[in-house]
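Encoded as structure tokens, the following chain is the form predicted on its own, with no partner shown.
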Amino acid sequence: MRIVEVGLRDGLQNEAVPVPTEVKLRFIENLIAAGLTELEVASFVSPTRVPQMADADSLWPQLPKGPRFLALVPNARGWARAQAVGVEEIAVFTAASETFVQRNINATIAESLTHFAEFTRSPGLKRVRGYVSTAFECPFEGRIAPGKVVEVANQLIALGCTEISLGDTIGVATPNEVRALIRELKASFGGQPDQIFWHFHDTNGTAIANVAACLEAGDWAGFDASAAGLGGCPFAPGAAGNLATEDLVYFLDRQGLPTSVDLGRLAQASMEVLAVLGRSVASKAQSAALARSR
């Protein structure tokens, strides 16, 4: 079961306290030491809009060799910056809600897709991930029809995306809503199930229940998660932290789906970052693992 660790990008982007580059690098090293092999670590966005990502250009050349690293690229300008420092695996971001996309990247869904078409098939790109945010509900428009989500996912596949991450951006989905989207995916998704990742926020405590619903209904590529449950979207009121990687690893391991991630080491991996941010441990599995290590 693949896990994409998004703590460095989605986890930190909403934090007002700046995390120094050297702390981010130690965080990355700790996550890798725990067994994580796919990490989204930066975003080549405007530093004025997301100050926490201002060090993307200096961070990337210092990354260790071996794991797969992803960077979020919002437009051709961001791709030029990413390309200049050797990025080969990228993510692009749109949503199933027009209002959300416009507030987030100042474009319509159609315009965002047109912008992505300028670079998603660039020579040298090894991987293009497409995010479909607000896959269940938008903070501005309300509930989103599953058909709209799959429509946007199909357009991203047509642009050259090799995988799609479906995001419960404000963490409101329940298993029945997940099953409804899965039915629509099975009926009309133009790609394959093993191209789909699920990205749950845990605002209302339903993230693990939604993971279980996914596991019961198909063979997907995997799940996104953030160490210590860090996260939240700066453009989505009410979007609390992501599904904690520790909680996901514990659940998958106990379900007989081994992840090869050392939960004890993972529980320790985010402690320096939490200290910088002035945050306490929120993940239940992380808290339990830390207690066992004392």
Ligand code: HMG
The other form holds:
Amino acid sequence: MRIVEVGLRDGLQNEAVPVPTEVKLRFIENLIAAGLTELEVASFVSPTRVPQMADADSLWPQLPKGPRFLALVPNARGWARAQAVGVEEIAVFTAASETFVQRNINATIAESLTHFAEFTRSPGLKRVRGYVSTAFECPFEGRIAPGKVVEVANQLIALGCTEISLGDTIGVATPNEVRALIRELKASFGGQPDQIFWHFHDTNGTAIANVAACLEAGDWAGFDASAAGLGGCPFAPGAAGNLATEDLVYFLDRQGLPTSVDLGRLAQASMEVLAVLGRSVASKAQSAALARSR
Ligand code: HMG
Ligand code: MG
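Complement to the form predicted on its own: the form predicted in complex with the ligand:
Let's see the whole complex now, leading with the same chain.
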């Protein structure tokens, strides 16, 4: 089961305390030392709208060699910036609800897809992830029909996305809703199940239950998670942290799906960043791992 660590992007984008590039680089090194191999670390978005991601252009050339790094790219201007610093693995992002897409990226769903089509098949791109946010509920429109989610996922696949990440942006889904979406995927997703990642936020403490529901019902590419459970989208009121990578790693390991991640080292890496942000530990698995290492 692959884990995409989104702590540097989703985890930090909502934090008010500015995190210097050197601190991000050390966090990245620590996460890699803990065994994480795929990390989403930057966004080439408007620096005024997401100040924490303003250092994407200077961060990228300083990344260590070896792991796979992803960056969010919202439009052709973002792609030009990303291309200039050698980004080869990108994520485009839209949603299953019009109001959220408007608030998030100032476009309709259709316009967002038109913008992505300008660069998703560019030579040199090795990976194009397509996010479908509000895959269960929108903070402005309420419940979202699974059929709409799969329709947008299929449109992203048609644009050349090599994988899809389905986002419970505000962290409200429960296993029965996950099963309903899986039924719809099985009925009408045009790609393969192993192109699907699940991206749960843990606002209501249901993220791990949702992971369990996914594992029972298919062979997916994997899960997104954020070290220490940091995260949230600045344009989705009510969104809290992502599923903590610590919680996911503990759960997968104990379920007989071993990861390559050293939980103790991961918990320490998270601790350093929590200290910078002035936040306390929220993940139970992080807390337990820290207690074991004392
Ligand atoms: P826009 O259409 O130009 O309109 O940008 P705007 O009013 O939203 O932004 C305008 C400003 O952005 C202008 O600058 C543009 O020049 C500039 P200003 O005049 O204010 O100085 N601009 C850019 N600057 C740098 N790089 C660019 C770029 N494009 C325009 N590429 C845009 C549209 C999408 C860029 C803007 O709305 C934006 O940056 N939005 C932020 C989106 C974002 O980062 N959201 C959080 C990530 S999504 C998420 O968290 C969900 C996810 O985790 C999955 C889930 O949980 O569901 C992925
Ligand atoms: Mg998210």
